[in-house]
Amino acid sequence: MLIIGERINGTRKNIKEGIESRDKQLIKKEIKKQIESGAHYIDLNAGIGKGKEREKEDIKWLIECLYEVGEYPVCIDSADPDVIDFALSFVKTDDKMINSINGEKEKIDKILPIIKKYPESKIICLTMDENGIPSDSKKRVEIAERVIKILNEAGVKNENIFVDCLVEPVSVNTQNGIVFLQALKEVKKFGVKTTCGLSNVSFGLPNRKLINKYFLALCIYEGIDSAIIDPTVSDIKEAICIAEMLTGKDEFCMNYIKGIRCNIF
């Protein structure tokens, strides 16, 4: 499974404070922890609510912090296409990810020219549109199909499209987990990759790590290819390893055996 490390996000209190105070050591420590824990991409989100120009300055600084640790693949995460375009100009590696596009016409019109400049990038596609996140899986699948077609026409290969069917909290509606899994199962039929912001499922509930672990196992059963997660949580690594073994993705159970021998979980 492809792991996108979620810890460098301006919505997290310590990261926001680190960005504002330009605490390089804090940011670099967070990056190192995720890389050492198996993250394949480091998600960088500099949104601290102080406007576009400040977000541009901050995302550039975060990229600089990343490259002081090493030239690791990065996922540029912003709701503003202008910020994404600006940030990508500082990314050194060919292997990069854009987070994100969705079914909103205005968003598509703004970000599609950027995607065309980097057609080999991996693209996260959110199954929402002008009306927000659909409550049913059928509508989410319809949005995914439409955006996949647009991306294909722009030169993006299916293998580089990561559809996020949008996990919502089960504390709000106990059917939210089922709706996501149903949409995930159908989207897989389009031949694209899939991902999710896993921890959303447990928002508002106690012992969130426990819920996240079991939901990730269900997602792996349905064939999810990636997740935006905190890779430093041992329960998450345990869930990935065991679920992949039980679903036939760990030949001769070698990853599980290695994990036990090395006390990874």
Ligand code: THG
Second form
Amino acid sequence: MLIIGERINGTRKNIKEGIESRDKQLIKKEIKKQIESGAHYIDLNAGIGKGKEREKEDIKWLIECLYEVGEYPVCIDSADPDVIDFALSFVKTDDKMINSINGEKEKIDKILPIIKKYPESKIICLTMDENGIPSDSKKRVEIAERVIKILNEAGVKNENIFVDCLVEPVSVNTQNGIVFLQALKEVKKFGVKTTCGLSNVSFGLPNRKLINKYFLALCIYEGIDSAIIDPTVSDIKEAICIAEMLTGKDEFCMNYIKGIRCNIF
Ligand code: THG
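If the one shown is the form predicted on its own, what is the structure of the form predicted together with (6S)-5,6,7,8-tetrahydrofolate?
Then the entire complex follows, led off by the chain already shown.
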């Protein structure tokens, strides 16, 4: 499965400070660590709550930091389509992800012209709309179906659509895990790809890594295609490898055997 490294995010205290003080060494070190840990995409989120113009400047700088490490695929993470549009103009690789679009009409209208400029880019679609995140899986699946249709009509292939059924903390509502998994199962039937922000599930609980690892195994059982995670947590790679093996995605169990032999876990 595709691993999207989550560590460059302005909501994290040290990253926010690194962005504000233009600490290239810190950001580059965080990027390097994630690449070395097997991240296929680096998520860049420059949101530090200081407005659109500041976010544009900051994400441009983050992209500069990334390219000083290497030309790795990037996942542009912003709630603002203008920021996404601006950021994409600095992305050099064909392989890129837009994070994200959702069922809101205004958002769709703004994102569609951007997608047309980069028809081969991957796009993450959140199953929420003007009314927020539906509490039941059925409504999330309906939003996904509607946005997939719009994206298909705009020429986006299913293989480039990554639906995110939105993981919410089980500490807030114990049904949040199962509602996500049910929506994931249904969305897989549309033939698109899927993803999630895994660590939301454990928010507010102790020993979060443990919870994240078991939840990812359940997501893999339902066929999740990618996840936004911290790849530097070694437990998570062990969970991916073993869950993939146990669900028929590791031919001759080679990845597992290699993982054990090479002390990867
Ligand atoms: N779906 C999509 N994109 C997303 C999310 C999602 N992008 C943002 C987020 N959710 C996923 N990324 C992160 C990045 C960092 C952290 C969590 C998710 C993180 N959190 C610590 C915490 O929650 O305790 C912050 C602690 C700190 O300040 O360092 O590190 O769902 N498509």
